[in-house]
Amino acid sequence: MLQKTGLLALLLMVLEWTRPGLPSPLRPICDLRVLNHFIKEARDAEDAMKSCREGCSLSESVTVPQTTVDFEIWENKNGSEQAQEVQSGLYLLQQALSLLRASVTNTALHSHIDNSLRNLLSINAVLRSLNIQEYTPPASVAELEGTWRVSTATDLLQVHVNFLRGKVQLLLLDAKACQQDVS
């Protein structure tokens, strides 16, 4: 009798989930808690850099994406243009963080920078899973619009945090695959 009750309960749960009129749950790839975790780790790296006193400088200035968002301009861009802007920013951040990793001699910071690099790769994987076209970097970063240069590691990590909180989050929030279906 206990097995029949368990099967009946399972059947009722399945029927409840498939009942018309209920919004479908978000795809796990669209769960912003993952991005929020990446943002927290980026803030941790920024905080660690701020407290670093030795062996934590950037060897040369680097090109990074603009982090400010003019919402009127952003909303007027199509999804492909928004994705291209985010992907170019992720590319610039990967290049800049790789240079930072090579120039920092403070081993305590290496794990923070490595986490940030892994997280950027994960975000790129998320974008691919949302069927966003693969990004092809230009021959020169000078060809990219909406960039500026930073010369300190702290500024670089602040741009990293702000870019995740801004354009990356906006792109994921607006992704068609992440919209809940309401019947």
Given for the second form:
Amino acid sequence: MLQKTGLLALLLMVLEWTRPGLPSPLRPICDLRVLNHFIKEARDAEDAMKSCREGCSLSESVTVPQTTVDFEIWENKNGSEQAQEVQSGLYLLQQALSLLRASVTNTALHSHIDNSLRNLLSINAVLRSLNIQEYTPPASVAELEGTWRVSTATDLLQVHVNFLRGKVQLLLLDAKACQQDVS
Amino acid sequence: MKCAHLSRLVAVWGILCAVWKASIVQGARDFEKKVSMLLREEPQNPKCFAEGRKDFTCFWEEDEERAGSVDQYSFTYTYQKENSSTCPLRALPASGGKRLFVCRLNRTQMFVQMDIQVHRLGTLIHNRSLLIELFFLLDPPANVTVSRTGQRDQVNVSWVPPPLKYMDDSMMYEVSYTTDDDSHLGQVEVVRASSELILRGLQPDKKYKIRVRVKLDGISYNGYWSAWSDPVTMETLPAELDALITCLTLIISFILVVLSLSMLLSHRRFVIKKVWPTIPTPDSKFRGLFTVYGGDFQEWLGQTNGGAWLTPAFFYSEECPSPLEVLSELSPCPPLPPKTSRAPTTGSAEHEAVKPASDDREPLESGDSAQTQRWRAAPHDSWLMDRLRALQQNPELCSQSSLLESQDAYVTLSANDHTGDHHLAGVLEEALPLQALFASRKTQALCESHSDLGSVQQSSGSGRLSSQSSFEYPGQVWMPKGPGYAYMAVADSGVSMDYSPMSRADDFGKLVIYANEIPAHRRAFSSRHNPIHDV
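Following the display of the form predicted on its own, present the structure of the form predicted in complex with the partner chain.
Now the full complex is given, and it begins with the chain already shown.
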């Protein structure tokens, strides 16, 4: 039995190595219905958290991205700035939600939080498909600008929803890879 | 020159002012519409809405009597994690003795919570927390155009969405279309993220009013339904028979007509026979009667002389019964003893007639040499006469017995058969009642048709008379009523001559005298039997 699994693992590793080095370019995901789906699930999590009474609190304060969008300011930023802002925010949210997952004891909320974490990873994949550079997280979170500190779970999930609806969506709408398809 | 320049400048400035004022007036009207709509729909105070990506308007309403001046009120708003700010207020008169206090922001932050507080003289009167991107109240779609498509029951509606960047995909539209009669509520179609729609299933030849309104879909952005756009009227085309159905109907009807015509033509004889039945005429049997002599029977008889009329084929036709047929169902009449003593008393007249007739017969027979083979001089002629006389004396006896007992019988009064005498006797016995009947007429009648009677008797004696009668009694007994009446109950199975008086005896069945082979000069007698037979 162990020998069989070992052989299987070896086979997979060999196949992984023999794979072509450069990954094939991903097709750009421009359909915003994907993001709408994530937003809906994030709202469901926020609603579930609002109705929670016990076992749904953050153990400590977390750093979250600012969700504020001033269109005049936003439009003055270039694409890379916008992308950087979005990717750092996504990173922060991932950290915060992981902490929330560990803090919350309510099992119903666990599924929502897990869903949200999976969706954040999917958004990263969407950004990669739009040829947005990979984000390298900073060594320290404190160095980041445009962040807030939240101490409650509801605030965290609200920030999560607002961030997706605002900056992430605006970035995807403005993505040049998608705009080339649009006439 | 300068004056012209100045005047042009003044004109341009005037136009611009007019346009600006018009837009302001229009904007004011739109604002009033929105305010009135929000006053109806939004319960919370202050009522806030965003018209674009960067503006935000809040207002509340107060009664004129209780409202203070604008300075008494303060409108403060605070974004999350930020310091609060104040918004300058302005007061506007409203209908119904009310006053509006309006705050308008020209720069907003979305996707962040905003806390609003309204104070009057330091007292908090209104408090609200909201996200601006969830309170859009847009202008109705502009340039709503309706155009016809290729189909009769469809129209294409298109419009220009509100000019909001990033939000085109988040917009939701409602298209309402109603007919003039308003028999039912207007139907509504919902469209998402598209600025045109094809309306289907419209009624033909109707005027439709079409209008559109817009709202954000609620996922990323949200808001109130906008006001309806100005209605656009479109008249649908009138209904028309489908060309395909018309063609098919024509083709099928044409095929049916052709089929019916061909059927009629193929069976035209049958149809004509049914519709216009041919009246049978005896023209074929009497050659030349109608064509040459114009129906004059006397002349025709005289001309044809019997001989030409009696063709061999005619004579030997199937109509000529065989003695076997004739005597099939008859019970023989008991032979009557000839009573010669009586003969002179009753049949004196006929007797005399017979004699000369018999004398006449000889030359006739000799004359008809060609017919002699058919007209046999019966050796029993004298015997026949005796029988006749006997019957005359005893008409009831034989007639009754024979008539009562005979059913479906042929009676041949002629020697026109080729068999032996015993058959003939049987035949003659049957013929006797007939003769008796003939003889039982009144003497007056006898005298009237004296010559004819004589001719009949002669012919019976000579055997020329070959009248064939069949007695037919449909199960009933036919009671002759004695010598005073002459009855003839016969049935025929071939060409026949009906005697109308005898039709009264229809109660007994079909009564017919079949006088087929009577010689031409004897035929007149047969035809004159009508007045003789009194029933």
